[in-house]
Amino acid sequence: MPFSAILDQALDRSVVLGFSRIGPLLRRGWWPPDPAPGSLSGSVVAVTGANSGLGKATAAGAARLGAQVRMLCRSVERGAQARAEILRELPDADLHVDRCDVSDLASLPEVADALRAVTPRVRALVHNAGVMPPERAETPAGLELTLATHVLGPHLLTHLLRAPLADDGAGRVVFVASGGMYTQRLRMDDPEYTEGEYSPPVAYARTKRMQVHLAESWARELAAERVSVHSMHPGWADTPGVQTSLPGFRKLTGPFLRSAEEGADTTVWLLAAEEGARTSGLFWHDRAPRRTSYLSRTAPTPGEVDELWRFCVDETGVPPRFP
């Protein structure tokens, strides 16, 4: 085994080294090359939660490669501010802000219709929007907010945009998960976190694990349509979400946190690199596929993954085609 592969595994297993800014600093020595300039020219990339942090960095990265970027933001005002900030750096960027609250499932057909009205093809849909409420909260429709934002909304939006993704010929869907998912198993016995004392980080990690396995199911669902589906984790990045929801963690790890651009690197790379089209259903970190579990107690069974799919179908009304 090459020394780079041994070192890469050691970084991954150490967590602190692999998830921090040290990871990309070392891995740049052997990871795949950057996408070619202009490699997304003529393509449309939609990014949820694009007004700050990883989403904003993803929008900027895709625009830098020539894509037209649809910034799907819950707050149009904050989205417009983020757009203006990106344009100061990239004055020729093609950026558009669209209102989208991914947790509001009833509004998503209108979001998808508006997007299809302006473009027949979508190269990529990036599920980046995230929340970590301080206490258990529900949407107006009665769904647990973290679950609706990270799992049910993305599931429905993927379904609604499957035609323009397929029409692109190289369509890609990317779920931005979290390394925190390694701490949790797939809790299909309590998907809406109604049992026990509610913990925001645990709720976040549970739904991020759901995203990873939902991506596997969508990869199988969309294989015949030549749409690749991926999940990834950004490592520990210094984003507004971390600053607001995990101030203690940020204080402890501050010097080692990645920038938002470093955290979004793999997402942007998957949008343009050949590997993003050649593979599907994998979980990525720092431009390499990773294991989804390192402990047997967190590894789901195939039955549990299928149960997650059926749960999403039941909750969203998306017609079941797989399994």
Ligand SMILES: NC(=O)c1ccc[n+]([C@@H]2O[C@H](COP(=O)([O-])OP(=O)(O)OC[C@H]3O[C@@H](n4cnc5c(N)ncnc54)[C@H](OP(=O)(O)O)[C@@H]3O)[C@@H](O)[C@H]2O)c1
Given for the second form:
Amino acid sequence: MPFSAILDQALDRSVVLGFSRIGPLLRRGWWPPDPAPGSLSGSVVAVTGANSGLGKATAAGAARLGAQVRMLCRSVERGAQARAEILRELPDADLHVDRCDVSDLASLPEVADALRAVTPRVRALVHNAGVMPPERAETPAGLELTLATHVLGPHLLTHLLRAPLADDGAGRVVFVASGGMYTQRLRMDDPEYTEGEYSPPVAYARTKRMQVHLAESWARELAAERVSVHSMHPGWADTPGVQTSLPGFRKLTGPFLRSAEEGADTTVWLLAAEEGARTSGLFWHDRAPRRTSYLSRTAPTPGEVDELWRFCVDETGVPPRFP
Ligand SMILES: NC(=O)c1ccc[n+]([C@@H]2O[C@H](COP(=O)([O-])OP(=O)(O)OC[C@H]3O[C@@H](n4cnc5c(N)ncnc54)[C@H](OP(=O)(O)O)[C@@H]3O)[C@@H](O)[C@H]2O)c1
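Can you switch from the form predicted on its own and show the form predicted together with the ligand instead?
Starting with the chain above, the whole complex follows.
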């Protein structure tokens, strides 16, 4: 095994080193090359939660490679502000802000219709929007908020944009999960976290694990349409979300946190690199596929992964067929 592979694994197992800014600092010495300039020219990339942190960095990264970026934001005002900030750096960027609250499932058909009205093809859909509410919260429709934002909304939106993703010919879906998911197993017995004392990081990590295994199912579902589906984790990046939801963690890890750009790097790379089309259903970090569990107690059975899929289908009504 080459020394770089041994070091890469050691970084991963140490967690702190691999997830921190040390991860990309070392790994860029051996990771695959950057996408070619202009490699997303003529492509449309849609990013949820694109007005802040990693989503904003993903929007900028895709625009830098020539994509037209649809910034799907729940506040068009915050979206417009982020767009203006990116344009100061990249005056030629092709950025558009579209209203989208991904946790509001009833509104998503309208979001998808609006997108399809402006473009017949979508190269990539990035499920980046994320939340860690301090207390258990529900959407107006009565869905637990992290489940709606990280799992059910992305599930429905993927289905609604299935045709434009397939029409691209090299379509990709990326779920921005979290390394926090390593701490939790799939909890299909209590997907809406109704039992036991609510813990924000646990709720967050449970739904992030769901994203990883939902991506595996979507990869199978979309294989015939040549749409690749990936999940990834960004490591630990200094973003407004971390500043607000995890101030203690940020204080502790501050100097070691990645920049938002470093956190978004693998997502942007997957959108443009050949590996992003050639592979599907994998979980990525720092431009390499990673294990989805290190402990047997957190590894789901195939039955549990299917159960997650059926749960999403039942809750959203789509897609109407599987497998
Ligand atoms: N930063 C890290 O170290 C880290 C680590 C692991 C995973 N992640 C994941 O990376 C993603 C981005 O996180 P971040 O750190 O960049 O956090 P952030 O700065 O808080 O950004 C989160 C974005 O999601 C948007 N959002 C939340 N709920 C939404 C909804 N219902 N519909 C549409 N947009 C919504 C937010 O919009 P508003 O501005 O309107 O609130 C914001 O734009 C999340 O999925 C997070 O779980 C981050």
